[in-house]
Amino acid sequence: MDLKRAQFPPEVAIVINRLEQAGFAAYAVGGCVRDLLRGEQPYDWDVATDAKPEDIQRVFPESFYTNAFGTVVVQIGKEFPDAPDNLKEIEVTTYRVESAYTDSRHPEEVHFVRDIAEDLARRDFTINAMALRWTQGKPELLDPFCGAADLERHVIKAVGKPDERFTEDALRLMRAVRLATQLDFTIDERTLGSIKKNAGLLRNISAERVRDELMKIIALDRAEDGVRLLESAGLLHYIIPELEEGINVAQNKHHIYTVWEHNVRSLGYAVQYHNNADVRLASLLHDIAKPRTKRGEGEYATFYGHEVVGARMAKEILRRLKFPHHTLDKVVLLIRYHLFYYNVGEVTESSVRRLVNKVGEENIADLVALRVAERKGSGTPKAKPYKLRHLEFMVEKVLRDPISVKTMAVNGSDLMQCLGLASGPKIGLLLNALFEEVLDDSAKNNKDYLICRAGELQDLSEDTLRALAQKGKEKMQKREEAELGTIKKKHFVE
């Protein structure tokens, strides 16, 4: 860790400098210090000071204070108009200690203190309980709980007594898992024991906060490991206990893993192949109903209707966790149709259109992504089986506008009205003859030109007109075949 390279952005430096010039102490604290010591550029910056909120506001008139916890938001954007959004406002908080937490989340009272060490003692984990400032051009790190050493050891460790930290704020139980997953750290043995002991405190946390912390874990590159750690730490039982029903539940000859193992592995593959949060969530929950629908044992066990039951279960879970309607609807739909039938040579264009109508054109790519993740999660060696690539080809084929005379700027009615022609075969011949020219030069596809050209062509003999029309049909067919060939190559199908 090279502290000399741990420079503050100018927006943060000026906040600290002005507080010090006004006679107060000020430090960068928390996660930003942790990230600096790891050699990463922090996104969120927090400053702690012994100045009271009213003092902070006197130093920074462009600020606002709307809470009871000593945090003043300093608006620095006017001085730094080119600053990134995350640095236009800097949170500055007065050193504080907190009284009893009766709801496992919020302190009954907050008391401002003068000593930064007291403030750091109330924080969650040692790697987040460090403070940093520059004094006479040299970095000064305050690390009363050996957070820097824990960073070196790759350990998540609670500050002080773990039971007290988790009783104060039960969401820290999940945050420990998230940090361990995000940083690829282990959780200190004593801290992990306290998490298991106090897991039930999650019941005191609002569903919205649990949901948000869960989705932060699922958004990580190591989301699979995060969910496994939630389960081994005893927390998953208070978040999605239905997932635990799949532990040790064997499947059939199509799967080499248990239901639980298959679900978490599917999440892992969804992370590799897709960055969509809905797909990741659906991959974790897609087979959640298998334990309840299982019939028989061994390689011929069945799970009939598990996609229907699973969709209902997922809806209940997502409602319980207060997910927004758009997420709930999307994930439930993906789970409901993740078993869509598709075999090359058996499925027709009309059946593909029916599938698209069921799930929506905007959801097809995510449905395929889910299917790929669940196939990989079953132990299937190929990342994307040929039949799924063929489905993508068929979907693109049926959804695109085919090359035809219908794409021209005129139609039969236009020719009859403008040229005074009667309905009959000649109209079709004229349209195909015009289309032959449009295929060669798309600039000719405008109504005025085509009407004028049709007036010239209508006087040709029927045989000549028929030959031109046939030429147009042949060009159209070749162009269509070429375009379909391009789409096939795109999806690696024959």
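Think of the rigid core as the biggest set of C-alphas that the two forms share within 1.5 Å after superposition. Residue numbers count along the first chain shown, from 1. For clarity, every value in this text was computed on a predicted model and none was experimentally measured. Compared with the form predicted in complex with adenosine-5'-triphosphate (ATP):
- Core-superposed comparison between these two forms: the C-alpha position of Lys88 differs by no less than 2 Å.
- Remark: with the core as the superposition reference, the CA shift of Val33 between these two forms stays below 2 Å.
- A movement of the C-alpha atom of Gly296 falling short of 2 angstroms is seen between these two forms when the two forms are aligned on their rigid core.
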Given for the second form:
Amino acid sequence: MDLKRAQFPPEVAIVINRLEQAGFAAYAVGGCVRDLLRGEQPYDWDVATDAKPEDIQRVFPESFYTNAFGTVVVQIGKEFPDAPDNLKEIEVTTYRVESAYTDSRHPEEVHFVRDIAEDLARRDFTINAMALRWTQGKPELLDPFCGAADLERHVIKAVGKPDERFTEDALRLMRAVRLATQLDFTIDERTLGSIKKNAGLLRNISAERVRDELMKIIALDRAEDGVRLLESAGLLHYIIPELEEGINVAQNKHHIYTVWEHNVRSLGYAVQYHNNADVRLASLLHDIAKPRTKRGEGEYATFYGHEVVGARMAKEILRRLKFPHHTLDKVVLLIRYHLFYYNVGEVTESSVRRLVNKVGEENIADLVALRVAERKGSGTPKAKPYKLRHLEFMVEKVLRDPISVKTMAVNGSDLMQCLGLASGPKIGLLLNALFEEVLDDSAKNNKDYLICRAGELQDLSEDTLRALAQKGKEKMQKREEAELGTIKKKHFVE
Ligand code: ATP
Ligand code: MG
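Given the form predicted on its own, corresponding form predicted in complex with adenosine-5'-triphosphate (ATP):
Let's see the whole complex now, leading with the same chain.
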């Protein structure tokens, strides 16, 4: 571990220096020290100090103190206008310990302490319990729990006695899984044993905190491994037990994986194709109802209605985890329609239009993304088959306004009124003849010009007018084909 490279950015260095000049001690602590030692650029920087919140505020008039946990937000960005967003505000927290843990929840109270060692001891994992400062050009690392060694060994290990730490705050159970997944580390054996033993404590944690930690796992590149680890550590049972129902549930001749394997693999592919959180969640949950709807065994087992039951189950799960409405509605919708049928040449434009109406234009891309992840998760080799690309083309086709005389600034009844013409085939000829000109020069698409021009055209012989109209129709068809050709190219279909 090369401490010499663990330099602080100027914004952090100056916060620490000013506190020291005012007679206090101050260190960078927690996740930022961990990331620095791993050679990564930290995102959040946290500073711990023995100065009390009111002292911190005296040292930094440009700061605010809003909670009761000793954290003052120093707005150093005022002095460093070019600072990146993550360094504009630095959180400075008075050394503290947490007390009065009620039922393994977040502490109700914190106590300020004099010694940083006590502050480090209340942190969750050894790799998160280090502090670093620079004195006269020399780094000073406080590492009372051998976090640096665990970093080298790629191990997540609780500070002190794991059972006690998880009993204090059960969210740490999930944080262990999240960190292990994020860093691609393993969880120390004793710590993992304690997680399994204390998994049930998660019941005491508020749904919002569980949800947020779950979504941090789902957002990771290794989300699939994260969900597998939640399961093997016994935590999934207290988060989404419905997913466990799919373990060892075989499907039928169309699937090589069990329901559980298929669900987690689908999530893995959703991540691989850079999908958003909604698609990731939908991929993980899309077949949630298969175990409950399975009829028969072996090659010919069926799962009729699993998308309807699954949408209902997903709604219940997301409601229980207090997901916001927009996420809930979206994920439920994607699951409800994930089985949509599409085949090139077989499915008509009007049924594509119906699908778009049901799902909403804004959700079609995500529905296709779910289908892609789900197909890959079944072990199908081709990621985005021709027919899904063709569906995207069809959606774009039905959503656009086709090139037609209807887009002109005048219509048949305008012509009849202004020119005193009776209804009849001549109106159609005039419109198409006018359209021929508009297609060449869109500036001509204004009512005054077109009425005036129609007045001239109506005096032409019928044959001449018919020929002009025919030219207009052909031009329109050519344009329409060209536009569709461009959309086809975009979706790589023929
Ligand atoms: P990241 O910012 O990458 O999510 P982090 O380790 O910085 O990871 P934060 O939630 O920002 O996580 O917390 C900052 C530090 O606070 C941690 O490194 C850890 O020392 C401590 N900490 C956070 N949550 C807990 C907790 N539930 N129990 C004990 N210590 C915690
Ligand atoms: Mg952090």
